[in-house]
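Just one chain is shown here, as structure tokens, and it is the form predicted alone.
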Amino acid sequence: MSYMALYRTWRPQRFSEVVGQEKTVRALQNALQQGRISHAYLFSGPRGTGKTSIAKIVARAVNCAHPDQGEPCNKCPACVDILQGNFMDVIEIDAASNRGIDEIRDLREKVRMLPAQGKKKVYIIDEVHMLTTEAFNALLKTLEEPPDSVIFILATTELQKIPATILSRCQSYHFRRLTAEEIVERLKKVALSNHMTVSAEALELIARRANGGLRDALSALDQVYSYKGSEIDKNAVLDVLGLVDDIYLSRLMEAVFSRNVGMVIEMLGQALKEGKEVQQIAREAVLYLRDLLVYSLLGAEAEFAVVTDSARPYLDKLRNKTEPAQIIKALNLLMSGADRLRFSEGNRFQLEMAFLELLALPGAKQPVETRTTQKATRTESPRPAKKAPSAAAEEKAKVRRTAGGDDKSVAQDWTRLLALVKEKKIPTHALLAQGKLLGYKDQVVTIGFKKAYKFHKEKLEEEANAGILEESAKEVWGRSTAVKLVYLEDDAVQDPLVKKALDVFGEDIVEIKE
């Protein structure tokens, strides 16, 4: 016998097996027991919460030869045929594929026929919100005055798209998301039945990421089981599902709120090298910020989406360093960035820019840290004020800069330019840091980029960033200065000044080290 997915194997066959949805189950079971079945039901709610499963239980119960307190026996010929999908009077329709008026007209014609096998003919229409306006209008009259032998069960994940005229003709039941505890309990039973050893952290992680959908949780467990075997821990779940560890998220957000540019870029690169998707990193970071916000407001009463007990110390530390208003701004920025990533084909630079925008938020309690500033903090000591340079010394410096300068003077100018840009806008500084200062001549500063950093060069050429760059260059060289951005591999570097700099110093003129 072929393998059956866990979510199909563990689909509830009786009302007593349904997880959650107690109010809906009680109402339907009482109606079946008392013979007060409506002609039309509308089941709405998130995916994987039991809408179709309960619809099929109702279909068996109304056709069962030996129902017991509203429950189907699942043993009589009608129940067995429905379970096997061979019962002619239970018709499942996918409205996403059969959404036109012609399909509904055909349905209206067949509704008039009496049941061929059972007591009732049951139509289960899934994703009913996908029907066209004309199809809804065609269905309307049938719902209003259906034959006594017909029951309609409509299911949808988007209740707001159902016309009011349809809603008023159905008994409506809303299916809630399951709690993490309810999902964990069912996963424990599934694991025990399939001889799996699953750690508590792994179960909790799967349950939280299922977002209230038991089917999603069972599918995730099935996926990890297929890859890792019967021994499943938290790392196995993170690896197979491509999720980001909450400890990693804690360290990343600590770097963000400490405004540590170097650490943020390094950690994003590390996650991408491990095969994590940019969209997933952004989504997980959004959930972490949500947990931080809720914890900042509610304290111990907060319910977390991604944070586990092992990451709680980090959360306490961040809670003391941030304000709720600051977290809300960060959430809005990161959610916008995550939305942009959906259409950027996994662009790493878009991910970096999304996080660098967070570093530019006002209200951070610590100064910006980079590898360069960290080095300066460790090594700098008070120095006596320098004497004003003589006219001869100033002239020598001018000649040196015009000719391309030595590596020390170029490095000093580059470091100062980076620092000034960073003070004005951190994302612009992050873009500029990937370039190389080639030299200064005729009031033009030339900065080179390898073609691998095309994105950085093009972003710097945008009006806002170019303005910041020219303003900072003016402060470094003390006069009206233009900035020229070139590719190191292009013919543009054949400019005599640039060529000389490359010949003397090579492409790696400036290298900022720890």
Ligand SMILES: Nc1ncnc2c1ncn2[C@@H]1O[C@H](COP(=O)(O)OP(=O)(O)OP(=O)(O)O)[C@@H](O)[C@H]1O
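Heads up, when I say rigid core I mean the largest set of C-alphas that superpose within 1.5 Å between the two forms. Residue numbers count along the first chain shown, from 1. A quick note: this is a predicted structure, and the numbers were derived from the prediction, not measured. Compared with the form predicted in complex with the ligand:
- Relative to the superposed rigid core, L28 undergoes a CA displacement smaller than 2 Å between these two forms.
- Relative to the superposed core, K457 undergoes a Cα shift of 2 Å or more between these two forms.
- Positional change of K75 between these two forms stays under 2 Å at the C-alpha, relative to the superposed core.
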The other form holds:
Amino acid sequence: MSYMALYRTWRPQRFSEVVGQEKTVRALQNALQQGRISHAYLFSGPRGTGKTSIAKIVARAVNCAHPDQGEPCNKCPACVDILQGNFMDVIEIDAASNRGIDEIRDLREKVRMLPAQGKKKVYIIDEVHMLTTEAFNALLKTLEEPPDSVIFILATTELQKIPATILSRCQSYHFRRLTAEEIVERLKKVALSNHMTVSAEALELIARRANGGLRDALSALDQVYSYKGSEIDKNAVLDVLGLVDDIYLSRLMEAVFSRNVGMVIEMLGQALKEGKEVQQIAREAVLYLRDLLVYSLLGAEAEFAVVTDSARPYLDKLRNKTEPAQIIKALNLLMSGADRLRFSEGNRFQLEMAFLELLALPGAKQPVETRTTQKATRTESPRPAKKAPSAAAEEKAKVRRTAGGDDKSVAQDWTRLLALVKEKKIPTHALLAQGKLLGYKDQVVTIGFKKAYKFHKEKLEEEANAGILEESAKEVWGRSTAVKLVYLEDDAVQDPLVKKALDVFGEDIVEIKE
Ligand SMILES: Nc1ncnc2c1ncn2[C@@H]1O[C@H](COP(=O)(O)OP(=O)(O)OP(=O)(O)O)[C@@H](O)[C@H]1O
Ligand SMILES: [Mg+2]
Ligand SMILES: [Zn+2]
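Could you output the structure for the form predicted in complex with the ligand, given that the previous block was the form predicted alone?
Whole complex next, starting from this chain.
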């Protein structure tokens, strides 16, 4: 079975399935019901908010054999052909791909011909702002005297780039960003029907980061799912999407505003140790300050970019401590700091500089707080740094090295295997990434999975994935290589190879990262 991205599986097929965009949906559905459909529409709005989806619903509704209250039936031959992209009279033109010159020229010739198959010819022109002037003019000619049987639906993310001459000939609908709540609701539904368990915090985080676009939200969920499996919590989302925890950011900014130099440096070091990138930390802190500012100004009405419910108490505290003017200054400073980091390699000291500059800001409501130093240091970090290998484990690793084992080459083989699999199929790579190469012996490669990754192991054993894995393993270790997947706990320990790996590395090292 080939894998179909969630956002494609979940394209709304009828008006009733569209999330938000109520006014647009109502107006179009009424017009369709009453047979008052116009010749040209312009759909504008941010990416992934439903423009193409609704255009296709309209295309079906006008050609459907049994429309019901303006909705297409999605079952008659016309609907089915359109759904499958086999309908001659629904023509999609992507202006972004070739700027549309040939297609618009072609369109001018063909537009006068009656529909070949259906009742109406529907031209859906996506990213219409990308058309060349020449193509725009050609389109305009057609829009001036549109034949009866033709409907144009133009879609764009950049309304301001559409010439007034075109605008004045279209009925225009603006698509709004969806709210975080609307996105969460949709994600819940998708998760449920795909047997995923996604925590409320994880859903909220994905929704906030999607910035009003449902496609991006669904893609994010898809991505987290393919790397982490069906149990998804906030940390999984942070990890896969490369985000910085908002509670961490709260504490970091609290340290900044209380001018706690030691704490700022310690916290930055901690995030770097966890593998965050300097640019990422700076960028996320900018977004956090943006949220703080909006919250200071708007209170309960604020819509947040990064802050989720669990970080709200921290945000409240910070709001009481800071003045908007001070936040604006901090935001400006940090933005230029983040900018500098963006164009450099970005090292730890530059990152520290970017934050320490903020400490020099005047205007804090409260004087420097020293108490927080101790308090904050004692507070458990929400995302503790990964445990360093224990001394015993180090000892064991040493034993292995001296015993002639070569863990460097094991690591290299594993990286190579992952890369080869990734080249062939990303979802397979996502499954494999949760495993651990235990070793290669007697032409058998053994890969271990924690019980918690049962889903991944079993999926990998399915024919399509197993094929890719084996093919890649042969490229790494030679043609007669076989692959064996085992569990790391209990029964797996019976496997001599696993046992040896456990002996050599110590359990906490063989363990797969959670
Ligand atoms: N309003 C919505 N209701 C339900 N699903 C939506 C909505 N908007 C977007 N989606 C989801 O996102 C996917 C992409 O949506 P669509 O292609 O309609 O966006 P678009 O506005 O045309 O975006 P772009 O400007 O990038 O072309 C859909 O397949 C669907 O899964
Ligand atoms: Mg589109
Ligand atoms: Zn139909």
